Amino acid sequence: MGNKYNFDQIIDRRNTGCIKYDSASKRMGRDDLLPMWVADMDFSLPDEILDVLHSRISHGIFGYTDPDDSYFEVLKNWFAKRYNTHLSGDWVTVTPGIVYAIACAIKAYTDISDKVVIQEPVYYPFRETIEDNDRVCVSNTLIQKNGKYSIDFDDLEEKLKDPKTKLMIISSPHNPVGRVFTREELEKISLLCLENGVKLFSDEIHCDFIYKGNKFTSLLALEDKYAENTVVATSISKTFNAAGFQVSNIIIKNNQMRAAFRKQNGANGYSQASVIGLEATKAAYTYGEEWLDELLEYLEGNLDFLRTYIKENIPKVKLTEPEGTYLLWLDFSEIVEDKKQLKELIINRARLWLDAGSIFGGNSELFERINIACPRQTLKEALDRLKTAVEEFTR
């Protein structure tokens, strides 16, 4: 593994306004929990990116700013090089976030009481955003068998055939179960959507976190007929731990779909993006590749560490083997009987702050999502706490 960057460094994030560490008292009613929940990382950006930001800040003027040609060029280069995905700058709309973009897409492509399909267990703002906009959320629940999740295509076809279904939203790679869908799976989803007149929104925010032996395929890399029916959402927010910059790139090849999306974006009152967010995106995609490649190796090491630790110390906790993302899906069904017991185990005994499986839907009440994008020392402390708690709980 490369050793240019120190991912073992412990950085105190408290009193920086971050919700991961600073909101425990407000959200959980206590501040003694080790937070391993929300999907951001405990790693600092590298100097190569920070130097660019410092230089821009030293200019001293931060007026209204639009992305320029260089912005779209670095975007194109990044996705062409890493994913063989070719895009035009004209296809890109900058938004303050992907959940915001999902809300725009829902309002642009559906009417009140229309149905939107998701694949639970899945990132919970999908359902929340659909229902908050007075649409009907329909789950094509993933099939779990022998610790692996797959798509129920018969059920999906049935739900897409409903004339009230107008939109499908997928998480690719999938959060929280860690699936990196194959090209064949994505083509099948795309074909079913196309045949039934259902538009497809692909949240690809975790696309840069793919474990060895797996390959990410963007929907933009599929045949034109599929890409023309698709919205693809990307951002540096996960890849470079930059959610606070509030910049995402929404890529829509189809002219009519793009115009409808932009009209809704305008109706929401959004125009210019954050100047520092735009600068950070350019810097990350220009200078951040070496840092990311080392980070991916470090995360592979964290995954290996967790896998071995659980097998040797708490074997009743079952890891859903991830293909991508730094968010791992743990099954506690051999230890607890219900979510009340699971809460007692995780919060009161282990003193951990994870994401409860129940919020993701899809019969996941006995699961927890844990974030391993942290120094290994932090991960070990979390697992030590969990080991002690499980031993106490099962006596």
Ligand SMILES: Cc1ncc(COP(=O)(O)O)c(C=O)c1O
The other form holds:
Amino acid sequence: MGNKYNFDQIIDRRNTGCIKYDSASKRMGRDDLLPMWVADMDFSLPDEILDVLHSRISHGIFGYTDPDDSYFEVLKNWFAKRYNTHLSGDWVTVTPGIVYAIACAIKAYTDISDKVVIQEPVYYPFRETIEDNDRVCVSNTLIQKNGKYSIDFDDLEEKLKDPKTKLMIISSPHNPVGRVFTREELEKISLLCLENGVKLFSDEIHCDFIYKGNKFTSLLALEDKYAENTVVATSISKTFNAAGFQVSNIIIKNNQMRAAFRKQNGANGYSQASVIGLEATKAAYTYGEEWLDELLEYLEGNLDFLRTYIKENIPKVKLTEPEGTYLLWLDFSEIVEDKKQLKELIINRARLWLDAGSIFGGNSELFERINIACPRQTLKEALDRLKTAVEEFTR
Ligand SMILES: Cc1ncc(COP(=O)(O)O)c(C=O)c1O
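And the form predicted together with the named molecule, for comparison with the form predicted on its own?
What follows is the whole complex; the chain from before opens it.
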């Protein structure tokens, strides 16, 4: 493993306004919880990227800014190198976030009371955004068997055949179950969408977090007929822990779909992106690859650490083996009977702040999502707290 970067360093994030640490009293009514919830890492960006940002800040003028040619060049190179995906800068629309882009797509491609398919358990803003826009959310719930998740294609076909269904949104890789869908699975989803006149939104925000032995396939890498029916959303916000910069890249190959998306984006009153966000995106994709590769090794180490720890100390907690993402999906069904007991275990006894499975839908009340993108010492502290709580709880 390379050791240029120090991921073991504990950085105090309190009093920076970050929601992970600083919103505990407001959101949880207490501040003694170790936060391992929201998808936000506790690592600093490397100097290579920070130097570019410092230099831009030193210029002192931050007026309206558009992405320039070099922005699209850098994006194209990253996609070509890491995912063998060839895109054109013209296909890209910059938005202030992916959830924002999902809302745009919903409004651009569906009407009020149309149906939108998602695959629960899934990142809960999918359902919220669909319902907040007065569309009907339909779940093609993932099948869980022996700790593994797969797609129920018969159910999906039935839901896509409904003439009211106009859009499907996938999390690829999948948050929270950690699946990195295979090319075959993605082709099958794409074919079913195409055959039934349903557009596909592929949220690929977690695509840089792939564990060894798995391969990420971008929807843009599929045959043209599928790529032409798809919106692909990506950003540096997970990869480089830069959600606060508020810049995402929404890639739409199909001219009509892109025009409809941009019309909606304009209707929302959005035009220029954050100047520092654009600079950070360019710098991260230009200078950040070595840091990311080391980070992936560190996260793989955290995953190994957690797997061994729970096997040896809390074997009743079952890890859903992830193929990607730094968000792990833990099954507590051998310890608790309902979500009230789970809350008591995690919050009151373990003093941990995780994401309760129930918010993700899809029969997940006895699950919790834990974020392992932190120094190993923090992860150990979380697992020690969990071990003590489980021992007390099951005594
Ligand atoms: C699957 C998925 N999509 C989107 C987001 C958030 O994207 P944004 O902050 O750009 O709206 C997250 C954040 O955790 C996520 O997990």
